[in-house]
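This document opens with one chain alone, in structure tokens, the form predicted alone.
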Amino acid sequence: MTGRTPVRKASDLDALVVGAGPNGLAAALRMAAAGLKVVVYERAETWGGGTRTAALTEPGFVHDVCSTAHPMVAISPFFREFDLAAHGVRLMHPEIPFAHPLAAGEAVLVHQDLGRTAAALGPDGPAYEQLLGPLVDDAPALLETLLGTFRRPPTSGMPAVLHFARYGLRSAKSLAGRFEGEQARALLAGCAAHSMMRLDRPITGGLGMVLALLSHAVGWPVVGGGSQALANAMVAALRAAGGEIVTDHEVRSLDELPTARATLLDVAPDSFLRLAGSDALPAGYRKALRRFRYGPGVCKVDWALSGPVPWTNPDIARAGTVHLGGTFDRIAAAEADVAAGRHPEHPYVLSVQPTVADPSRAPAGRHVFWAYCHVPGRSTVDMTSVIEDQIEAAAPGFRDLVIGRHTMTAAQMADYDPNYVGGDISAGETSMFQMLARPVPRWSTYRTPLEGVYLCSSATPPGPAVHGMCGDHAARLALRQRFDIRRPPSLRNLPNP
């Protein structure tokens, strides 16, 4: 059995977009920039996806409803090309990139700078420096072959890709073992829990390398003002080009879309199949995309603070993001925990206090902070209270700082963003094969059985982050197709708003 095309209204635009988060408007700005006639569809009141802001506390507090700390918003190529300054988005740094508390006011610092942070690792120092400094340098080109499609030998940078090829397809527990001391083994694990899978699969150990080189390559900064001004920036270019955005609208079909040429779909697997209706795929397609799995959910947690945290170490004061859950052992238990559906008592909390770099997200003396764990899909569980705990264990009195918070347990942000498929806000397990092979095992990944229809979202490669890469992997694809464009014009050629 093949795929039926929809039958769509007629229209006379060039492309169609489903969901405005990063992915999908870097698909549309793409698409603009050739000069095509583009519209988006959002579900939510506001664009944004992964990247919106909302005041979820108290007044004169901004959040960040999910990331905050934007390493490969900094070194994407497509943001990189986009040129974030010229169209008024700031990149604000933390002193400290991340920091991680051990027992005893003991901490991990991380410093942009390399040698700084190997000599504070005492005689795991050398190791450390020998895993990451010859991908420091060369952190560009790796990260174009990581953020590509996996379907083409690098260009450039083959010295880094062979290293990191060497080790990062470990895992995090053996990687590990290269260490002695428990402070690098930590910052390993902090950095390598960020992949919400067990530290014995395989590439956990390549992950926690990424997250580490680009705190030493980029650093890990913020969105001046919030995330969403990052997305606010996108529109406004989309906008410029003559695209259109019409938000507040639900596509429960694509049935109900107007025909365009092409059309780029930045929604999860489960989503694009009831988009796309039970018999319009093809048997083997449709199995495929059933087959796909979604990792572990979350249960997030944002603050609005009387004060900064008080940390045992004052020089976590300084660190942007904050990983909490003791040494690589206490961390990898959690993570194996949460694998086999159970919620940890001692679970791994990844924190995030933006106004460190960024004050003005708070009146003056105030500031946002948040924190999420892990959790099993679908959870219903808040964590609050044990999320609560693993920071006072690092910073006593952080509770009485409290002055406003707000939950959203795994089954909660599942509701709001319907791409966070049981509350996994990857968008898709990332162990290797599906790395690889997302969300199917084909070597078009973005292209579907229907014509003219592509997929866009961080379920397809290279996977998670904002980095606009997805859409733009999927867009390009589409102008060489259907509009028979193979050398795209460059987003710098975008009018600015």
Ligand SMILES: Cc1cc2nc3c(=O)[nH]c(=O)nc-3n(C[C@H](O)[C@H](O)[C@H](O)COP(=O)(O)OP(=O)(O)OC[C@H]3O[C@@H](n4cnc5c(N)ncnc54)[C@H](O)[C@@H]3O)c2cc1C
Given for the second form:
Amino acid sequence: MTGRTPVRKASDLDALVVGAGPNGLAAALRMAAAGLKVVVYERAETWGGGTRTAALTEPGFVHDVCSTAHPMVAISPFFREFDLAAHGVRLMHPEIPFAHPLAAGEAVLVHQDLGRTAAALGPDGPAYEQLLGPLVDDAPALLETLLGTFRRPPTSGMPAVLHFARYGLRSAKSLAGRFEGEQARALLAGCAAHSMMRLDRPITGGLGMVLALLSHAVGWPVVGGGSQALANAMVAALRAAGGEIVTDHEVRSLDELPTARATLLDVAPDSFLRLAGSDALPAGYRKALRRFRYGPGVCKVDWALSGPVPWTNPDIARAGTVHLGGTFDRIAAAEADVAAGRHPEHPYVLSVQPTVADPSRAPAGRHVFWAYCHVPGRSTVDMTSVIEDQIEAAAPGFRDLVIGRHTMTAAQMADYDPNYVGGDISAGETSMFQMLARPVPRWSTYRTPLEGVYLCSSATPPGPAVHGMCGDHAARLALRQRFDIRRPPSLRNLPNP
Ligand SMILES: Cc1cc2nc3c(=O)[nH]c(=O)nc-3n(C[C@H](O)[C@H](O)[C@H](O)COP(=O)(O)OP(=O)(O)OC[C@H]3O[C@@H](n4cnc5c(N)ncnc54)[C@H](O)[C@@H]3O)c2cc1C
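Given the form predicted alone, state the structure of the form predicted together with this ligand.
Starting with the chain above, the whole complex follows.
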């Protein structure tokens, strides 16, 4: 605790949340379910953070500004308890979770069925099944552990946890050594590169395994109508429980907030330093926050298309997500370029075609499509043409279908949402150390040295993606420490608006 005199205006509020991303909203809902009076402040005009949907291009087309593929929503203990269907949120599944085109019209197709996926990997099929099979069998228990705080031993699914510990700490490069053929190697690279790290770094193999596992365990669905529908359902439930949300309200200092017994911050660590003020935090904690490393950024393009993407391999038209960039070695080289501060000529491109699962996002017969590539943090370089070149290589004629496009450089992404520091959509590098010490090397990383103030963004465990678990873990800790509530009431007790 510090000796600073609080100057906050007195209020009868129980809890404040700064930031209405999925983690801030999850924290608010958990507090509201406990019967507490909660107010959420959001700097943007709309709530949702990384789950906003907007009309970025042409009339009749709606685009997810950030997240679209939601395996983590499907598996998250928070969202399972919230009961998406009861709140009107539909998860819509593409027939194929993801695909990875290779040369000459060849493609790896990752089906939800593990055996079918493995069968198409030729001689690597048995090795793929041996790697993923033990995880798929116990996926809910393993993923509950991986979406935990990393502070408690797992309570179930031990065989899967041990199997994951054996292989998951390795780099993607080391894991790829188990495969002979390019198909399985490329599949792994496409998943591991979501980490935005060099593929020879520890745990990139494990991060790739988790993404592949999710496709077999729950698929990679999109939210009907756009990811915004998820945030809207959370806000509607919060309001029905008596909570309030104030948009277009950037919090610049904690001192400007009214008093409350708990304040939960869905913000990046560097924003927290500014919000707290330079003298408010102990020097050691400040230093630890300043040491927290951010990863590279992304440059993202959204397109309105007059027709489906003309993939050379027609099976790719049935996939929700498409990893572009070719072989393992090419993707590894592109990620190494980015890590070295260079803009790759042939980047790894992560693309999503939401209208394959949810045609409501575009006029009949037309499509929305997005893709991003990794770039050095804070980059202002517009990578549209490089990204389109990568798409054209797998789908010649793509550019002829474009009727509208919208690009955000990494620097613009950071302006859009300050949690994506320098355009880093993971809100902090996902290295092994930083997955555990997120954002500081302490036992409780949610609690800050300021009394009653907690961090709850994806810069805390379990890290990035839309699962709400950072917010839920922080809120549960705040309920225990500030309100002496040890067993919070279920989210199912929230009134359904
Ligand atoms: C381009 C892109 C694609 C992605 N794709 C996927 C995907 O397909 N699947 C997936 O699972 N994840 C994806 N992600 C990651 C995912 O969106 C994030 O991990 C997730 O949104 C993090 O949630 P959060 O609540 O911690 O932060 P955010 O969602 O970033 O929300 C933070 C909120 O806090 C607000 N805020 C910050 N500071 C202040 C302040 N001082 N005052 C008031 N408000 C403030 C911000 O405006 C924002 O609304 C993607 C992200 C991006 C950018």
